[in-house]
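Just one chain follows, in the form predicted on its own, and it is written as structure tokens.
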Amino acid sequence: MALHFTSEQRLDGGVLEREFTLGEVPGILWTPPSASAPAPLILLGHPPLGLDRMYPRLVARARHAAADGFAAATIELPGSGDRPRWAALEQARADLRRAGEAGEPVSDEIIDALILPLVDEAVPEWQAALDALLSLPEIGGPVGYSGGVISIGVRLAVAEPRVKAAVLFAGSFVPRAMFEEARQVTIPLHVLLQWDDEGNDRQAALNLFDAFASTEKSLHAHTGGHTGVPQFAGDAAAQFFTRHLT
């Protein structure tokens, strides 16, 4: 798939922001204001809420990355934003809402329907984006992955040898099948966990961390709900990438 830039603007501080399409997939690339060599790349993962809604958080993370000399990029997830609706995913989301409103536990069947097809569709798109982005003269390696959906990060860590380190956000449902994949993950990991996340199964997040086969992995747990990640947590994640991608 060919990458086509559709717009560009300079942000405060000189960071270059360019929107692009990769086939039918929209995305955004941020590059540092000046670089004497091709910049390492961080892929910015996010929940399936749409790039427009997630933009303020994504651009803040991209600015932080650019300040450390990294390029950053993200793509729209299947069934999100302006991409075509996905009937199976919409049904899974409706089932999730129904369970929540009824005060029922979220079943394995709902979690599988919500996450596994998304992982199967999204990871090849991330890999295609990686092919296109690494062909640009201003982008080099190595590559890191940062964010959620955590199962997408797990699959990329297993399937994509160009991803050398990952910061994973433990704030999404994890299908049982992903625990087996986690046992194949060997890259350095920095895992963020909000201890009081009302929508997250804390024990499942701890079990997933335990399953990772990485010899270097660290778990950073903070009190607070899903959106209460403290500012200094981003600083620690940035230091992790500086160690492993430069």
The other form holds:
2 protein chains.
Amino acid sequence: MALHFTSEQRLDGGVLEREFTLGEVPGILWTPPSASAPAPLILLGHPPLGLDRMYPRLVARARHAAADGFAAATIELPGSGDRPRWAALEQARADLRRAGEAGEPVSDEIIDALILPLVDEAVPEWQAALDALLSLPEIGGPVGYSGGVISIGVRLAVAEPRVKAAVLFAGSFVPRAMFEEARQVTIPLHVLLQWDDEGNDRQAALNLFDAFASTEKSLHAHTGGHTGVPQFAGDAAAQFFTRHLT
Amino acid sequence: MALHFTSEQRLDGGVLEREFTLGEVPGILWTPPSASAPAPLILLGHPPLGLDRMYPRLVARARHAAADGFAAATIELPGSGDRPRWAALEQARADLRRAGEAGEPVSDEIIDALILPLVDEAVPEWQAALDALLSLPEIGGPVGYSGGVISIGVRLAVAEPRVKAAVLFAGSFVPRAMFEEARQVTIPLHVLLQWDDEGNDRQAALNLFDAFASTEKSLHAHTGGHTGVPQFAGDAAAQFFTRHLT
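Switch from the form predicted on its own, shown above, to the form predicted in complex with another copy of the chain and output its structure.
What follows is the entire complex, opening with the chain shown before.
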């Protein structure tokens, strides 16, 4: 499957931003102003809230990546943004809301229903995007994955050998089955955790970090809530990619 | 009390290393090659194993600090190195060894006996060293504290207003009383934890991190044992000091 570029603009500073579709899946590619050699690529993960809503944060991350010489790309998640609603996912979200409103703990069943189908569906799409992106002359390897739904990052780290390093954001529910997959992860990991993220299970995040089999793994926990990742944490994550992908 | 310099040498790269005594306490001061303005100061903490034994790691940290424009200084801990043996401390260490050999858990009583007198004795000495060091024309503020026995760092962060930021190494036993003191710490903290440090209680380290009241605190946990802090972790700690002390 090939990318079809649907729009193109130069951002201030010279980064080239191109929207594309890959079959039914929309996405965005950012490439650095002047790339003499094919640029290494960072896949920008994001929560399932729609690319339009996530755009300001995504473009900021892409600019940071481009300044370090990386191309960056992202695709819409299934059931999000302009993609068709997904009844099972909507149901799981409704169950999650109901549990929250009733003050009940979020059950393993809800977490499984919320995350596992999303991982099963999204990961092959990210892999197809990789196939298409890496066939462009301006993009080379190696590839890093950054942020978004942590279980998608874990699955990609296990299943996709072209992903050589990952920055994971421990800020979403983790199905029990993912702890087993985590034990199979061996690439270098840089894991971000917001210490005061009220919607997140801190102990589960620590357990997941413990489970990774990577020889190089670092946990970077910072004060603040879910969206309060400090600027300097972004810089440290960028240094991690520079260390492993260039 | 004034510093008496007892030796002086220029290291490769131009860092000036001077040994000193402050009363009965020996210490070492490193200053950057060319300091036009008074340099900010980093106090280099270390475990109670004696300055001679710790020298290779201390001088490496001091060179790193000097490259970033910092002066660095350290003093011998009570009961260590060439300082007089301290019977109560020797006893606590013997009790610790015995518990280890018997495969018993280390009791709170042993931890208290091992750490609390050391903190009570050492902290006023570090403060006296600060008085003397800050009176030198080549040294200015602000001051950071880095590494060593974490309880000494915690006490200094609470008791010494000239210490504006601290890199703490969560690698030593923490007496129960220190968790209360931790709640009074408000300066920016960068806490290092070796995830696989067998001699360290990981949960206690996480609890201590949780207790700090600092608005900016970060936990940086890395794979590896007690002495396996990776090079890039040192770089990140240096960036933390540059952010807060310059």
